[in-house]
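Here you get one chain, nothing else, as structure tokens; it is the form predicted together with its partner chain.
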Amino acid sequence: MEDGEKNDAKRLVFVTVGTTSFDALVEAVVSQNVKDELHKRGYTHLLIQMGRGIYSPTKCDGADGSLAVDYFTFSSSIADYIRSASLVISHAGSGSIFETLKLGKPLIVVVNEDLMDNHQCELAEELEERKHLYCARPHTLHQTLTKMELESLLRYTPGDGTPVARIIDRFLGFPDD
């Protein structure tokens, strides 16, 4: 858990598995080359929820000016460490990322290729050809660091269930509003 020290310079990325083991993600995220990509973008902190996933990374405290490195497994919620992040790296899961779009933070999913049936991917594909996220794979990871412009990310609006719930509406023979 990251302890509440306040520090003006923090700038945190926060990566998150839910709740599947994405041990390759880890692996990437924790690798020298994306450690240091994110450094030299000014990156300080990196906390991973990692999930069901079996690999710990080595925890640091960043006191010699590298980055900070912190985990954990779960939490009720990861509302407040997205909020607080500057950067997320996600699953592809559709909650990890409508939740991280809604928020309106910087995004970067990462499709986990030992899935079977990968459906996942088409998501992740269709909002970053729409200029939501961007989306990558584990050994891709540092490519799409060193590429990204995370200020030509569009903002992502919030859906609206009025439309189904009128159709509905109108087909039990309820008059319109």
Partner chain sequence: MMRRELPHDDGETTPLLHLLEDVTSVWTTIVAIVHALWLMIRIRPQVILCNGPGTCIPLCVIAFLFKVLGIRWSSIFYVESVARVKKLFLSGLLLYNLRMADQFFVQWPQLQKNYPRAHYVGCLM
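With the form predicted together with its partner chain done, generate the form predicted alone in the same format.
Next comes a single chain, given without company.
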């Protein structure tokens, strides 16, 4: 997974907060220092799926050479947005994480520290330790971007659930195939 060279092609950063609200992530990603870092790394467009959040960022068409910014609240599927992205910045929901990793897209997971019993943090940190993604908090997103080396990320390969399924089948009395 590589950051790539700066060129004239559209390089999209897709941001997803899921179905809830995560205004701290939206505010962090549209902060000037984060937008500047994304632009410096050759990204041209920032598209934010902002869920139920109440913070509305300022849209920008990028005509002045700056990062183009757009947003929407919900979509029936975000898979196409992820596919078209050069980088995904996501909340720490397991569905969004694994969908992005299965599509082979570079990923920064931003943990929502306001959630109680935050098991999502454990998942994100474990996958970061295995070098499949970067993990940040809203207040560390800029720092994560400046240190990010996408070529160091390892492609995620889903595990094989067959052995576990066989054990469950045996337990339930189903014959082996």
